[in-house]
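Only one chain comes next, encoded as structure tokens, the form predicted on its own.
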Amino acid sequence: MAKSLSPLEVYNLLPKTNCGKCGEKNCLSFATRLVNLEVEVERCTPLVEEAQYKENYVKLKNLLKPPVKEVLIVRGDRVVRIGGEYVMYRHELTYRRPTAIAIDVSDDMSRELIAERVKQVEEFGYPYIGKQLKLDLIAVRSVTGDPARFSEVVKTVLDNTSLPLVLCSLDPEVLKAGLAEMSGDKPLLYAATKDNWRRMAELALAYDCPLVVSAPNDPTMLKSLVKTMLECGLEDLVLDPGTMGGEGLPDTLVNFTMIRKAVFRAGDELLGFPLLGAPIAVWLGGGRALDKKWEECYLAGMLIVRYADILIMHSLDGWVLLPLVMLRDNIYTDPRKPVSVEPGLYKIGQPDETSPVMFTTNFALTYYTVSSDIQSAKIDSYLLVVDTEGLSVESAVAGRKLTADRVAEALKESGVEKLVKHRYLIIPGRASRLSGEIEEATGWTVLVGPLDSSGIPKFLDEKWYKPKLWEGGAQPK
């Protein structure tokens, strides 16, 4: 595992030639990226482009060689990468691949309701600490067994997305009905059993596409399968443990965390490929339809937990999408690193010179709430963001990270002196025992602001003089 490398052992394989090519200023210090997985190998060209290092370039490439392959779904310039782990717990290191989410389209739906669906896929997005949360594929199932009606509703998805698909039969020839219509791509195919293996081999061999190995609630089957695979030639897998909700709850986490387990743990190579979870089998019982959406959600959220890489599901509700987009989100943060943002002068609006003058730290949950809150007051305004190395406000004041000679510092550096005429810095509320420090080693009068940026809008209302009041002698409070 890459984590168990030294930097030297992988410096003794790279060029030494401190070219600078990968952005580093030096070999040694893209090595030490290589071992954190911060980069990737391919960013050293001379090792990958010139002949002489190729021998070394393809032992760095296993060296490096996470214990869970990573696999690629592709279409045209688009590619969704799933797998590619190399711990089993976040906390060891991090996570590479956020768990791709799929949500399905059926051929025995209607033209107009098939568009529809992939549209609302499409436009579903929340911004969320600096970032858009997505949803990533579209899975194209066959319910009439039709490769004509197959390949006709695969046209009509590729007509109305660029997203990446996953193709669901397990009859070969539909899948290759809705393949004659994506030259060129590599979408998922699911899946090869114990029934279907041979041919649905020979198809993905053919089309150079990776391939889904189900085996419901059957590990050794399972295993038994992708050896098989493997010796047919197939290297890009993928494995469907069986997704089960109800009584068949505990079988599945379980299922899904032994073979993860079997990887990191034991050692297992024929098991190191990237886990497919289908909470859309909740849909297969009856029952009211708003049950089996928190029976997905609440499934979908569990198998992301126990090391599901890819989901397929069926609801497009937003309160189904969203916790789990969220969910993911934090749990594939690199936990090495506070999430953070620029520190700088950041500008809400139109500020001119007599607009109010803000700072807060550059903890992105902080910042993106503050420039919100704001935003929301509909007053232009200068926010100055300070270093803390990824703090809040109160863990960075009691840390030390928040200081008034970093105020100082940083407004220095803003230049936003140049910008206005006033000399007042409004500071978080949390911050308010630095006021007087602040005050000292700046030269501006501080304003102490709420205690919850929500309270921004108010306190500027009530606390800010327009510039024209200014001109008769009047202040801000």
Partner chain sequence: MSGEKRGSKTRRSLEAIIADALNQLFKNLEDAEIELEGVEIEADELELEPIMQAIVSQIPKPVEVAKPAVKPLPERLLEAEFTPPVTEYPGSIVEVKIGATKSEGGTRSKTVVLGGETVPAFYTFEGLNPNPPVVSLDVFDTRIPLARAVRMEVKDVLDDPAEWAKKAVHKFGAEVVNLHLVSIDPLLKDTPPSEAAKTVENVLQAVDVPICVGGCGDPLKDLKVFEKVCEVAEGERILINSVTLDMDFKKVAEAVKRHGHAVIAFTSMSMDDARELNRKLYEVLPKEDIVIDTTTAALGYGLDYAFTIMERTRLAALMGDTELQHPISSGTTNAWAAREAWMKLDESKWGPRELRGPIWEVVTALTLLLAGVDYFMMMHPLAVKTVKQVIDRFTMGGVFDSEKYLNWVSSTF
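Can you switch from the form predicted on its own and show the form predicted in complex with the partner chain instead?
If you are looking for partners or other molecules, they are not here, because only the chain is given.
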């Protein structure tokens, strides 16, 4: 934790009744989990509900406040949280709120196009380690500068999606027209600049919405804007230091890095807000759409690594967005949690004594991918998970964490030899160079499986069920 809090310091502000309502054995263990950011303080219901603890609750909230403020963008029941970060580098603890990705629609687009884009954003989803990778927000831009048109388009968007919004215009009158359609919600307003800040502040105060302050390539001006907005009574701010591809790329990344470092290493509270990146800016100026998409993708990727908390993008192509949602997931994965599964024998479906025996490694992603491929093909089988210290097949073979001896040991310990009549072991294609050694170490006959588990169904269809290895003369040893 940035301020290196001690659990004891936190414990002293808890009720100390060890009531267990939070699910922990006692208040001290709840305090430890709070310091490790594993639970929210609101799990301690007495602290929140009972008047006697009110003062301590406020103190505790303050004590646990992240150096990068958490800002909420709200639409009905849907909330996108950005910021709330406690560390500069993920290995110092963990990052918390994955970079939110907003896709734009603009008020010069037809109703049909807007509806189609919004639908695509809503429906975007890619299955990954047991979850769906999704997009988060719609950014509505005013290109026409016409408030009436903007409010019309906001309405169209609202009719087509329940996703939270970012409203984008440098003209407060235009934003106001959009806000009028969204009573009760808190869209993110883009943006206050050195020129329009006063009217933007009034608007954000009147509608109680989070506000972006923008000062392209000028951190001093950005701080000045923040200071002024805080003086106005606004607290939910998002910082836009400017995003540019091409020649502007170095400054862009350096600004993001300097700002985040100023928060965590120099204690600069004025910069302690979420950072907004706008890879969409690469679309300015001419050029081929394909080149723009390409650049928007890798620029967004670099910003996800270098501290962006929210991104506004224009490309909707799957090949642009898929690497980004995956990168975001990787970077925001808690590095303290091992991404491995328990080694051992897993049954998939209802295997019997003639079912195939395959092995894979205990890297969680490898395991989930392989088992879901086998499951979706509805093949009853035994999947032996070999302990490779959480490495994938390829890395484990290269790093000698997957060896014939380890496979032999795992096979023996699993007891699978009592469960099947045959002695055929299907090994991952990426471990094919070990096939001879595995045969020697295990005494089983090795069948080299496909390079990727997506090929398992076809492989079994050709190599397993047709020869019926265990029948007739081909009875395995």
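Numbering follows the first chain given and starts at 1. The term rigid core refers to the most C-alpha atoms you can superpose between the two forms while keeping them within 1.5 Å. On a predicted model such as this, the values are computed, not experimentally measured, just so you know.
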| item | value |
| --- | --- |
| Rigid core superposition, Ser183 Cα moves 2 angstroms or more between these two forms | no |
| Core superposition between these two forms, C-alpha change of Pro351 at least 2 Å | yes |
| Core superposition between these two forms, C-alpha change of Asn12 at least 2 Å | no |
